[in-house]
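This document opens with one chain alone, in structure tokens, the form predicted alone.
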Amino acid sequence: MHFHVLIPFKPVNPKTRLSCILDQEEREAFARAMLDDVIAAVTKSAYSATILCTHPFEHEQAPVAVRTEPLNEAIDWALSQFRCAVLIIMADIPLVQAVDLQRIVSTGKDMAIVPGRGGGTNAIFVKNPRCFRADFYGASFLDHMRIAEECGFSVEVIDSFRMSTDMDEKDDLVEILIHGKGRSREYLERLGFVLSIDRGRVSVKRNTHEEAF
């Protein structure tokens, strides 16, 4: 089945809620980090992606459109540009591997969706993306579920730690440091956060000497 991968990405001021351990500067290149490590993943997998920007950007292995409405009206944009199915994927899921695609993009249904924690979305595979239409932000995994349920989609949900592990918190850092492969972790290390253990509950912190280069 040919099919075409869309990556949604924010480069200017991206992960606020970052904002207690890293400045401005050092989110964007966090955020271009993961970005870097999903694209790896889609590479791998030989499959072909646009990363949809809200601001000017590139990048040597991908086109980019840029497009300045909200996140919804950008990618339901996009998804009237194919006409071929559609995988949608976060740009901030750095342990994503290419197997992971891999079990996505074979399901058997209509639909297949990998969801966050919190109720989000990380990732969503749909075969007729003409008739479905982005509702991310709140409680997205219900309201995608309903939206396929009103097109008359089957749907899998796909289980996956490595797709449902988002970036967004300081306590989520953890999971790179501990299960990261890619430049997300360099990037990181280099600005010197290690694993903290305190009582037994796992955290990062920062050694403030180290710098990135």
Contents of the next structure:
There are 2 protein chains.
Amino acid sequence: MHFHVLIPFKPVNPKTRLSCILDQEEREAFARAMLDDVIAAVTKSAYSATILCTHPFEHEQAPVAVRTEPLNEAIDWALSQFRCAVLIIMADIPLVQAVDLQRIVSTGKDMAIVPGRGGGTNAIFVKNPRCFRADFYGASFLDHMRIAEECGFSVEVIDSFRMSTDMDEKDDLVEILIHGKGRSREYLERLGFVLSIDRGRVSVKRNTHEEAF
Amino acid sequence: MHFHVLIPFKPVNPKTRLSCILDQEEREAFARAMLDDVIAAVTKSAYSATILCTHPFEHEQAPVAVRTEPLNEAIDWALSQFRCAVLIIMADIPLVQAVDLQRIVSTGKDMAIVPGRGGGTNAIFVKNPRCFRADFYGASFLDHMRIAEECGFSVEVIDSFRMSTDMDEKDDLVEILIHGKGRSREYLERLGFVLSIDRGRVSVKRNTHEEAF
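Switch from the form predicted alone to the form predicted together with a further copy of the same chain and give that structure.
So here's everything in the complex, that chain up top.
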């Protein structure tokens, strides 16, 4: 089946809930490293992708469409352009592997959806995107299931820890330091992030220059 | 392959990080509801299970072994008793389904491991358990991977959102209200828990009697 991958991405001042441990420049570099990990999984699968950006941005491995409207409207605009199936995948799930994407697009249903933690949606594959609309805020998993029902789509829910794990808050970085293998892990380690275990609970801490050397 | 399921369970004063929203009696009933959901997946798969308990406890669907030593020592004691493969599975992953358990035990490797969020381990299947030892605190996923290496085991990491989702803190309950279908969802709803969405972030709140009627 012919399909295209769409990756929404915010290159400017992303991931503000990480401001407690990363300044704006670092958050932008970290978001870019996560995007690279997602694109690595896409290109390893030999899929073609477009990055849907809020601001001018360039990437050597994928074309960029810049749209200034809010996320859902931008995605709906993109969906209306496609004449083929679409896989929408978030740019902040750096644990994703090529094999995970293959699980999604090999669905026998009209649509496959990957829940994110906290009620979110981290990926959607729609075979007939022109009938679909995006609703990526709040409990978006339930909203997307409702929209699928309105469209009359059969749906497969894909059960994946790697793809459910998006990076919003400090403790989410634990998952990269434990399970990550790509650029986002490299980047965090370069900044001095290490695991921190206190009374059985795992978090991350950032070694200062003084501590690191 | 013949194997047995082992489910560690703490019936008395469990889940203390939920004390902010559930009193001790409610936490005990909630832990029991989650255990029932896990056992439902086990019995649907026609597997046989033993509950490994810290305190005297009875369950109509599975025998109980009461052990007073700490969790890891209790599991190691149990492993030493088995002459067959063992699936150790946590009692606080109420989203687990029978099909998920089948994914684990059909591994072609010597061991399969299911990471939990935050560095934990939520299930382990070991074909030769007498060579293994449990290490269920802190970053237990990394510890178990190291122990598997020491044992010379080949390992499959099972990628599952449902099984990675354990219930430790208030926001974890979101997942039950969105994805749950079993007794733990019923129990939370009976207590008045509903989803609460504030500026795109999803949490839970508990309606008091006054609000609910």
